[in-house]
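Only one chain comes next, encoded as structure tokens, the form predicted on its own.
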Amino acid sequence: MNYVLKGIMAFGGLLLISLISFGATAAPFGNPDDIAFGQKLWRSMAQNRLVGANTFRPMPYETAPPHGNIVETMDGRIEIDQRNAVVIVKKNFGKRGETTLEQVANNPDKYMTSITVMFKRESGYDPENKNWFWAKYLPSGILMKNPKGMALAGRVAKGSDKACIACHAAAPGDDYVYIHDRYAQ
């Protein structure tokens, strides 16, 4: 065996040991635990009439991107795994310039494109981002995926300068919530 090949093998071994010793970090979202929690979250929201066939219908309003042309927003508390916590549900409708408030008010199911959710997890879940769990669903309750095929559940796009966490970090009140400051600490 030549010296170059021995050097490459030694470096590979050191890299493997380093990853094992320090723990290779998993993706911050879309892993099996996030998907399972996202499914529990959907069931609890449906039981509390925040999504699904028997959902409450708040007044829709126009908004800026990225949530769609028109949204309905609800927040409150729900229980998951014997833990009661805050949930914010945003139903997203239509395409900008193509959908009107009247259309959404008269036939919301026809124009709904997605449902985005923030759920306050336990202390220590993601302290840098106020312990919010993020999820994006199709209206049917199936978790949506990003272009790389990762389920949009968990610490969605953590560390990125785009998407859920990056946008909501700029919300007034230092609580990641735009609609009010009730959850500011």
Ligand code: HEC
Second form
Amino acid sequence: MNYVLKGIMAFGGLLLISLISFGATAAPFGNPDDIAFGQKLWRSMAQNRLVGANTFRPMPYETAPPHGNIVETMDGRIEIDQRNAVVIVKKNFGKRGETTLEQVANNPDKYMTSITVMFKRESGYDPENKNWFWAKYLPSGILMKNPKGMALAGRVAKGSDKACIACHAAAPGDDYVYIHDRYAQ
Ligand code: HEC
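Now show me the form predicted together with heme C (HEC); what you just gave was the form predicted on its own.
Let us now look at the entire complex, which starts with that chain.
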């Protein structure tokens, strides 16, 4: 084999290795695996009546930005892939300054704008951020996207100073959960 050919092969190999490693570390969220897990999470939440047509309805309450003006929050344990873990489901409703609690309580589906979810993944999933999986869905269960077209599912947006992880890092109890410290270890 001549040296030119060897050189080309070595270069090709390097390119392949860099492509593979780039693929593996490309983005902390919105990858096909994240989307697939987000869809499984939705199905499990629906089976457990946390979302969907047969959902339980807790009382809505008013809250500060950035989530909805009015929200409902439920949490508990569900199973995904034979693994039982904590899920926190927040439904967001209405427009700030326009929608009232009474409107949401009487007609939640009409006012729901999005559903934001935290699910506790296995240890090692994202140890620096307490292993939470983050997702944001339309009320229909479709994953929402950021302006770059990336699905909001996975470690959203690890390494950035905006979005779920960056903001929830400031939650009391160092557990990334704002409303209580039930899951703080
Ligand atoms: C700029 C800050 C900020 C960002 C960004 C943010 N949140 Fe929150 N989140 C909050 C605050 C504050 C609360 C508690 C108040 C409330 O109930 O709205 C909260 C509450 C929640 C809760 C209920 C559990 C808890 O922590 O109290 C979930 C679930 C949640 N957010 C998911 C998400 C997801 C998923 C994203 C990203 C798609 C996200 N959040 C982005 C600030 C933020």
